[in-house]
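The chain below stands alone and is given in structure tokens; this is the form predicted on its own.
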Amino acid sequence: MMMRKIQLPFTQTQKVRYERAIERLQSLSSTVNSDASVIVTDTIPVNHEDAFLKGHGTSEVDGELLATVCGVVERVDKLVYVRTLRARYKPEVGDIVVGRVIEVAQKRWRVELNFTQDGVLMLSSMNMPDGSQRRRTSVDELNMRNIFVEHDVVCAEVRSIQHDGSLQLHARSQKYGKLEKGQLLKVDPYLVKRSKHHFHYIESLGIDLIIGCNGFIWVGEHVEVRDPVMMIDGQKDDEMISSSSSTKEQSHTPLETRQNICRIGNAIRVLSNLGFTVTVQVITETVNLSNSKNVDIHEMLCSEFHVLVAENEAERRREKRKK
């Protein structure tokens, strides 16, 4: 992990809490790896007597091998490699990627994903509405404005990526689709961690989760995953009417939830200027610490609390290199 220098108006105590606090996390991850973060032309240290491999961002210089960009030295068997912090996403097969809706074109939406160049999410890719599984018609594709229009922010997975460097998309599952009621979080890719599982429900607050592999992150409303098969074996009638009849009705979102909506957006946003990785673990006890501190909504974003988050996170790694 990579402590930031944040712009906060601190008060001179603040100051001073803050850089003990960021110490001890740089003293904890020292211990941990000696030369886990280095600058362009910081040596890394490597036993020369033991075969290696020279990775990305390292370059070997009169015997001494030397970092050719910023980063966390990695090590995988002999390869040595250094991990960019400041990258933009590096996209994988099988990442789930949260985008905004940018286009609607022929069969298809481009979506931003945070990357060099626009996802494309074909028609034919699509899970219908109506959880069907059939060819798609020229009526569905002049109803695509029905599903998707510019702006809205949809979940898929990453399904292949082109010799162009283009990704394509692919949503054939109910929990992917659109997002709504809720707010769309953009943090640094390199402080999400790839995981077996992206999608969170926090219970206690009644929210779901999305944590994009792409640095994009929903925090919204929790919503129900209709199951595709009663849909196909027509178990839909009343009950399915009846349930999507009280979601229209059922249109607001409930103040509690927006409130712990906006509570876990600003620990996000904590955590990203911190450059804290975030996890679903590390949110989860950001936000108990703001209730525990009494702390409000919007005096999370304040230079109290984020002294209070980096102590909090000093002290977690303390108590667990105890264990």
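We call the rigid core the largest set of C-alpha positions that still match within 1.5 Å between the two forms. Positions refer to the first chain, counted from 1. Everything numeric in this text was worked out from a predicted model, so none of it was measured. Compared with the form predicted together with its partner chain:
- After superposing the rigid core, the C-alpha of Glu74 moves by 2 Å or more between these two forms.
- Superposition of the core reveals a Cα shift of 2 Å or more for Asn47 between these two forms.
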The other form holds:
Amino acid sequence: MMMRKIQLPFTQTQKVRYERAIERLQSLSSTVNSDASVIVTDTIPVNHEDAFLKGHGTSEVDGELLATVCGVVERVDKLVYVRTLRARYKPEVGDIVVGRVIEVAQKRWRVELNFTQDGVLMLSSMNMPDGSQRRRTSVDELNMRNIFVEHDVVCAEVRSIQHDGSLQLHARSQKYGKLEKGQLLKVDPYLVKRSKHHFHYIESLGIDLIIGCNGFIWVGEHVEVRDPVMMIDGQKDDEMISSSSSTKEQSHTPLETRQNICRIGNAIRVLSNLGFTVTVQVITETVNLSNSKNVDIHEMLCSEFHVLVAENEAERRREKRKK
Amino acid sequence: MVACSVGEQHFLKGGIAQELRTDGRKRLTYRHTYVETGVIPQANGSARVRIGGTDVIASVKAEIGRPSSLQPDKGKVAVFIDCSPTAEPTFGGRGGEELSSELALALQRCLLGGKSGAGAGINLSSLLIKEGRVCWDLYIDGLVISSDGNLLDALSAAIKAALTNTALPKVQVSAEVADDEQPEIDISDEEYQQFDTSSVPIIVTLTKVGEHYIVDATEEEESQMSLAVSISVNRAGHICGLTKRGGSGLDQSVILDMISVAKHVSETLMNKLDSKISAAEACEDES
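Based on the form predicted on its own presented above, generate the structure block for the form predicted together with its partner chain.
Following is the full complex, with the preceding chain placed first.
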């Protein structure tokens, strides 16, 4: 198994400890697929008597099948291809993604998603702010900037992938939409695995964590999902407006919440540096580790903590295997 | 240029006001800094400095030259900075030129002092080999590989590290020579002489975001800045240069306040940097 070279200055003891932790991780990882990872110009073993199809990232040179990219060899029936690591995001329908609006165009927003093209969020595939269902008029189109403006961070779902490769998004739920009061982190998309839940509300810390499948991760202050039924009630609508204006005035996040946001943010940075899969369990474990070891928030980014996390992860996987 | 939504801007500024920035730092804390020396074997001295996501390389190349007629008792130093398009796509083509020349000018001012050569961080007289005839020309080249804010501080640290790493060969000049002829020189392959860098300053940039000023701003923070003051301080705590960027004005008392803060910050930074440079040098000798 390959491990990318980590760009951190270790002292001699840290280096030894880190290497031992990585060795243990490698011995724990399933041996079935261990020879499947290739680097450029590696030979991919194929049975030449059977017919096979050359897929992405492969090339035939002098009768041998060679890898042209780094990654993992995948075989589907006759097709042999290399699934690249560290590439751009490959969308699948139903993925929850976090992106940044880069353009407000006719009836649509263009969203940066670390995909080969920009994602398209149509005005018609958004719920109206007041929750009503109707055709969008030209007035709605003129008021698009009331919903999202350029640079806004939004959360949406992949609706479909068009034949020309462009990506359609939709945000037909209250949980999707604009994200505020927090920070956006970017990790390599392969570090995020698709799972049932991508929205996490860490109640003990009061934090919302959205792990987008495209490797964009949002860590922010928790916001209650507003019920659209409440908005229809005129009286409550006024209340909403007054409360929202008052929250705008005290835009400062409480210090404790902010500390939690920063701690989670740094935990994700550490995991991304180490090349570990980013899931909510691993993140909370890393946060707990930093708390129990009394590591200062900024000190989480130093080499010593990286080694600690690597050792912890090896230990965690060993325990998991035992069970 | 990084994009930042209104919500993120509020969050960022609020964090600075509360002394807890997005990566958990205080206002006057630097990111983790890594120094590597001797990265370019062809150069006389080189260093790579990483401050968080900012990554720069500096190299020092020495050539035998002739002193200028105005200053026959001094060597020459030139600073060039290049912003690689790998750092940001907009640096491609001529996009990075403006920033490159701005950085080079700021560094030149801080390192070389005034036109007369007074107040120079590099002792230009030590570069002289024979008065009016032969001297060393130092070409200091900086390359920005990846940019995450605070380029000037990173470059100054890299230049200091590269100069510490620099070894100039000993030069023998034949004594008797006619007045209008260039003397014969003999460059030694074995004997080298270390460069004295104790007086080379480092730059501390204070970036004002909202009401407060911070050191070592990331790119996101820099996108929200109103102004930035770069102060170069040497080991003795003397101010060697000062440059300001950004449109908005500053009160005189704030500048003085900033200078004293920069002095204080530079002291710890200089000590840290020195120990990191010597560790990097030791590491290089080993391998």
